[in-house]
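Just one chain follows, in the form predicted on its own, and it is written as structure tokens.
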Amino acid sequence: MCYAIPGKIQSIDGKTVQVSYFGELRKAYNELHEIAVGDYVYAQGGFIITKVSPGEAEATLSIWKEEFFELQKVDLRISKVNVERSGIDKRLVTILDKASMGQGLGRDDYRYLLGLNDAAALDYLFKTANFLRQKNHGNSCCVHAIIEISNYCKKQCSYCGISALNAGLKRYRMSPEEIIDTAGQAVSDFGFKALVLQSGEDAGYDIRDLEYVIRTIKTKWPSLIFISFGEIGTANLERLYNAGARGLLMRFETSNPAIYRALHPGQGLDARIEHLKAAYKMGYLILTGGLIGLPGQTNEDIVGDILLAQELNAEMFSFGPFIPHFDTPLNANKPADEEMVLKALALSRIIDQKKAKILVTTALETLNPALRKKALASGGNSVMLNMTPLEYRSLYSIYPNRAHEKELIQTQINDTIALLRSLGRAPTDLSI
């Protein structure tokens, strides 16, 4: 099983190409030197990853062809907004009708949607978000692998279990060769085309180590590589981009400066925002967002968080629930409300209908395993599977009892593909 479907190049305009998937045309950006109309390619995140031989491509497409159209039918059926409007507040009907037509809404409308509590109204909201997902992104769902390479961190963030404050945590740091070998397994053995390399802000890695890792992976196993190492500085961002990294996963956590200062002693929100902006200017795909359910957070803050992610040109929105860790200063606080997280994901889809992918986080599954399916049916269209070696996975303890901590990667893959098929989703990852 490949977590991308090969497509055939139909046209080339500079570095922008059109790729056909069973007659549907999608756009992608080409950084390969030798590519021609008629070539088969794999793509992720809007980037051409590698060429594929006609024999390999046609063999994969022959397997997918019939299922591709069957999945579309399922997705179209599920994403129809069939709700009984009688008894539903007229304001909600007006707002969601405007959203469905792509018309702009205001902050008052966004706050109103986050304040919904009635079951019928919430069903209407979630179905509208799912309709907009299907309308703008088709039935594609990107499936990425994440490798947590180190749980060392020099920061003292008050919500995070791998914070430097947690003196009782057993620390680990994968060697460059371990990271490369794990990435190779993800691509060659399990078929992933997009990888996220994540750690705390670990001063134990020299930037040359990370350059070597990224360059080696890209050379041996063409793939889309995201980095998530915290605030490493503009110069290091540029070095890793030149080595082959093309995405940055870094949450700003909250758009409220006061909450940010309370969560991050001695740090300011502005520096983190500037880091994200600098990465975007370099050409990185931006994956960012915040935590839902933080102490002191209001609905207005959540609206601000989503709008900030859009302002930062996020390719993917990453909004997950706050889950208190027993070894942090926030251990006595309550976890996020499940319904509020789903409302935030749905609102994210309504606010950024056409561009953003909406990630369904592992933290959401940890809060309640049933929420993964609900989130995918509420505007979500991206998932990450944990490829971290089992010997290290439980030690990456950003919050306790994470979902999939003890699951083999093949189990995660089987369960994910079954879920996606039940929803009519296919692993294509390009803009329509």
The other form holds:
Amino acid sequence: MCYAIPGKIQSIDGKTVQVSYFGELRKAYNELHEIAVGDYVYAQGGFIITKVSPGEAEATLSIWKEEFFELQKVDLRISKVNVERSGIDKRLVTILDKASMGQGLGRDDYRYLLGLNDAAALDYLFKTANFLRQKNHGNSCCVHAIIEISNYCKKQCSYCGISALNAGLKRYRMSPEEIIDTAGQAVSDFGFKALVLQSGEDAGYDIRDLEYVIRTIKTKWPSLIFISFGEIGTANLERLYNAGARGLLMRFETSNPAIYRALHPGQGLDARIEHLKAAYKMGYLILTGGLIGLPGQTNEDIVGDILLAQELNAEMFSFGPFIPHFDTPLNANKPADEEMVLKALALSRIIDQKKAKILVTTALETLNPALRKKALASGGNSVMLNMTPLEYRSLYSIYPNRAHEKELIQTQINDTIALLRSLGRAPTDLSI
Ligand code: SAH
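Previous: the form predicted on its own; requested now: the form predicted together with ligand SAH:
Up next: the whole complex, starting with the chain shown before.
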């Protein structure tokens, strides 16, 4: 299976190239040394990842050509907003009409949308978000692989099962060679083009080990690499960028400084935000967001969270439910409300219609497996599959009983592709 469609280089202007996909042109940033007009390439997240031989490209394209347009038709058909508006509150109709036309809304409109409870109103909201997803992003859906390389962590986040406070948890740290092998399998055996490497903070690696890992993966198996190691400092961010990382996954968790302080002893929200801003300036793609359902969090806070993700230039919004972990200070708290998470995803799509990819998190599936499909039909267009070796996966227990904790990657891929096909979605980050 392949999660990208090859494109043909149409023109080159310094580092910027125009790539043609079935005749439609897309801009991409090129960092490869030798590239010429007429070459076939794979691009991800706006970066050219690798050249492809004409034979391989044409074979892949001929499969895609038929399927892609077929899927597009299915998606277009099922993403129409067919709702009976007669019984629906006028204010909702006005707001969603404006949103559908791409007109700006106010903070009180956003709050109002998060406050909806009525089933017909929610259906209308989710369908509008799905319509906007289709209109602006076509039927594309990113499928990234995540490898959780270590569960060592020095931080004491009150909600997190791998926090340093959890003395009972068995800790693991994959060796550089294990990480490289797993990444190699992800790319060469399973066809992933984008990888997320994640760990607790201060996971016990020397920065030179991480540079070596990233450089080796990039050289042997060209791919878009995201790092998610927490606040490693701007000097290290720069070193890992130079080694080849191009994305940073780091949630700010909450935009409310008081909630942040209460849940992160000795840490401040500002430092985390500065980190994200510095990474963006260096050229990293930013994947960020927060937890829905934190104690004391209001709808106004969630609106603030979504607006903050947008302000931080998020390429991908990552908002997922808080799920209590039995070995944390928040063990007696309630998990997030399912509907609130879907509302937050739909609102994210309404707020950032054109740019953002919206992640459907594993945590949401853990709350309820049926929510993955619902979220993909409420504005979501991105998923991450878990490539962490099975012997370690359950130890990365940020929350308990994570979905797919015991599933082979091939099973996850098959199920995901089947689900995407049923919705008319193509497993690629390309929308044409
Ligand atoms: N050290 C990295 C990765 C942290 S773990 C970093 O700081 O970015 C990845 C994410 O898991 C966190 O950002 C947090 O939002 C999420 N998480 C932690 N505990 C959770 C819980 N109990 N429920 C749901 N998500 C949780």
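Note that the rigid core is defined as the largest set of C-alphas that superpose within 1.5 Å between two forms. Residue numbers count along the first chain shown, from 1. It should be emphasised that the depicted structure is a prediction, and the values quoted were computed from it without experimental measurement.
S.K.: For K27, state whether the C-alpha moves by 2 Å or more between the two forms after rigid core superposition.
M.R.: The answer is yes, as the C-alpha of K27 shifts between the two forms by 2 Å or more after core alignment.
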